[in-house]
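Next up: a single chain in structure tokens, the form predicted alone.
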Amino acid sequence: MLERGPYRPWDAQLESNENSVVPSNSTFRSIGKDKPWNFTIGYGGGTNCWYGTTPRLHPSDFRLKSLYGRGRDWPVSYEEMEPYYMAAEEIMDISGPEDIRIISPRSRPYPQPPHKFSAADRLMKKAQPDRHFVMPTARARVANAQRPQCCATFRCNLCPVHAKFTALNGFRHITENPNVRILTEAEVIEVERSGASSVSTVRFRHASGEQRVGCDLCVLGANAIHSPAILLRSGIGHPLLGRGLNEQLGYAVEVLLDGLDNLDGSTITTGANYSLYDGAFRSEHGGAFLVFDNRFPYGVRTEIGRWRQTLAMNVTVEDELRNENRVSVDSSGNVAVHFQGHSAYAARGAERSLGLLPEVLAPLPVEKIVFKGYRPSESHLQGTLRMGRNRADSVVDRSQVHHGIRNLIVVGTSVLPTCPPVAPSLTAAALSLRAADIAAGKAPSW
């Protein structure tokens, strides 16, 4: 395994208060809107910096075109993905509620029990039992052999007790295997072909100089900016290569509560509300996922006796992929991100969801809803190496094998063909497990 960034133990990350010594924005330049794209360069990648939120996609997310005439259908169904969702949840020892199966059906219970609701969540659940659920998460509800119980200090990007799943605490059995070698600080420059349809060599830059390593099967997972950049430098062309870079459009609100003491949940995010997620409206504007936080990013209230009467919410709205949002490389191989903005489809979804929040939050004693602005990034880079059934409209096939280079598998969120409202981390993990099974002949590729 070639890893561009360094190996950093968790205690070193905590001591320096940073996941990586390599700033993500130093690895590319922005053209157009100067939007941040957050990711971690280092062993474990996004598992270092993620917050551990792990909802599944809604079954309708896989059939957006068929159901609502927008975007495209995925080349895999929810039913095909379900066993791999389950496998990913077991590997990461996910906590979650059983009743959420009415939104995303499941074959077995979550490995861990759900986290504890906050007071606001409990009122919402009572009024909306089929729409409000405990948030599934990779933050341990109970201690296991690798991780202690979540400490609820809200510092999830640098968990002080190592309670969330990361590659550091969850993959030791792999990294310590004598058959596995991980070379860190090895920046892949390009993949080199032998003939028209296979990769034979990977060229990379290391402290000892530029080197090459041979490969029978090449798996590329360098995120939605750098994976397409590597292929562009390799001269592996496709009209959609590097195009469609996206993430959800997110905004935040603070809900001031009248007489309800809140903030008594057991982790940083406690509630997942699907009231505005799915329906015929998605033919006109994006669905919205409502996340109830159990923290006070805007401070506690200053009125005597009312300091806990507040609720922070984040809302993420699905976007429609725009090809002008793209990744390119120049003649020297340097990477540029061209971002022109979110789609009108996402903007309409955000406007509608914000207008409907008073109706959704009617079960709560709401004093005031304060819009806190659009979030600069959701840290969910997606879509530049889209998967599909046909080479004409996708870069990789439904097995995540490159349409033209048949021993090249692409993993990670770069293959997502649409931008659903929820965090994509669990889906990326499930897709990777499925791709591995197909490559090993353990699952059909059709």
Second form
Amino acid sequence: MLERGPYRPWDAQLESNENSVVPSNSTFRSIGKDKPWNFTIGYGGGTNCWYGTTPRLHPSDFRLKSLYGRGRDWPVSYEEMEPYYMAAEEIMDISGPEDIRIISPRSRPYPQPPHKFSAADRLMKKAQPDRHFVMPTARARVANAQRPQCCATFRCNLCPVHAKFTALNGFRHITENPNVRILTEAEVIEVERSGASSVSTVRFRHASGEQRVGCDLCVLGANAIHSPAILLRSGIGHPLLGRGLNEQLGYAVEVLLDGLDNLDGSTITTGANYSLYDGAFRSEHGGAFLVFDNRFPYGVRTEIGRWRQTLAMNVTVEDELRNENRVSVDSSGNVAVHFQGHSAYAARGAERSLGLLPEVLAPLPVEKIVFKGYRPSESHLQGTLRMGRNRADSVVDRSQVHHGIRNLIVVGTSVLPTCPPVAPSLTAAALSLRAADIAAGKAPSW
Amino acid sequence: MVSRRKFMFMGAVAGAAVIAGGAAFAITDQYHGWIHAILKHWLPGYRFDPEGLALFIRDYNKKQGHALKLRTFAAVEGVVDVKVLLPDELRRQVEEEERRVFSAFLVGSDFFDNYSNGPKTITYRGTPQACGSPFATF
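Could I see the form predicted in complex with the partner chain next, after the form predicted alone?
Below is the whole assembly, all chains and molecules, this chain first.
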């Protein structure tokens, strides 16, 4: 395995107060809107900096075109993904509630019990039992052999007790496997073709200079900016290569509560609300996922005795892929991100969801809902090597094999063909397990 | 948090009130007057352990670094009410920063251990490095 960044132990990350010595936004140039795209350059990638929020996609997310005439259908169904969701949840020892199967059906319970609701969540759950759930998460509810219980520090990118799943604490058996060799600080420049439909070597930059390594099967998993950049440098063209860079449009609100002491949940984010997620409205505007936080990013309240009467929420709205939001490389191989903004579909979804919040939050004693602004990034870059059944409208096929280069598999969120409202990390992990099964002949590729 | 750029305007307002000798006060005061005023305003009747307050101000200094405009504003605000002169948006940002200051002080103190016992001396002990929510239950 070639890894661009260094191997940084968790204590080194904590001591320096940063996940990587390479700032993500230093690895590309922005053209258009100067929007941040957050990721970690280093062994373990996004598992270092993620907050460990792991909802599954809604079954409708896989059939957006068929159901609502928007975007495209995925080349894989929820039913086909379910065992891989389950496998990914078991590998990462995910905590979650049993009753969420109403939204996303599941074959077995979550490996870990759910976290504890906050007071606001409990009222929501009582009024909306089929729409409000404990948020599934890779932050441990109970200690396991690798991790202690989450103790609500609210600094998950640098969790001081290492309670969330990361590659560092969860994949030791892989890094210690004598058949696995990981070369860090090895920046891949390009993959080199050996014929019209295959690649045979990977050229990379290392401290000792440029080198090559052979590959029978090449798996590319940089991220939605650098995976397409590598293919562009390699001259492996496709009209959609690098296009459609996206993430959810997110905004934050603070709900001031009248007389309800909140914040007594057991982790940073405790509630997942699906009231505005799915429905016929998605033919007109994006669905919204309502995330109930248990932290107080704006501070405790200042009025005597009302310190805890607050609820912080983040709302993430699905976007539509815009081809003009793209990745390019110049003649020197340097990477540029061209971002013109979110789609009108997402903007309408945000506006509508904000307007409907008072109705959704009716079970709570709401004193005031304060809009806190749009969030600069959801740290979910995706969509630049989209998967699909046809070469004309996708870069990789339903097995995540490149349509033209048949020994090149792409993994990670770059293959997502639409931008559903929720965090994509669990789905990317499940897709990777599925792609591995197909490559190993354990699952059908059709 | 209020960015340094946005504090340019506040600095100008504050600067008008602090021209003669005030700048030196702003540097040496290191937020003490401003923070003490915030705490006294929202916690009337409470006292603040001086050593704990000094520790909190050191922590806040570390976090803010050399945000000169903020220091200047904070120092002047500790003496006269400059905030009322600010445009609405900047005043909102200052109020949000004051709330964050108030919150960080309380969360790092023994306040939530025994505030229901009524006004007392509050001792700041330091920003919790882990498991720091005083409200979380498991």
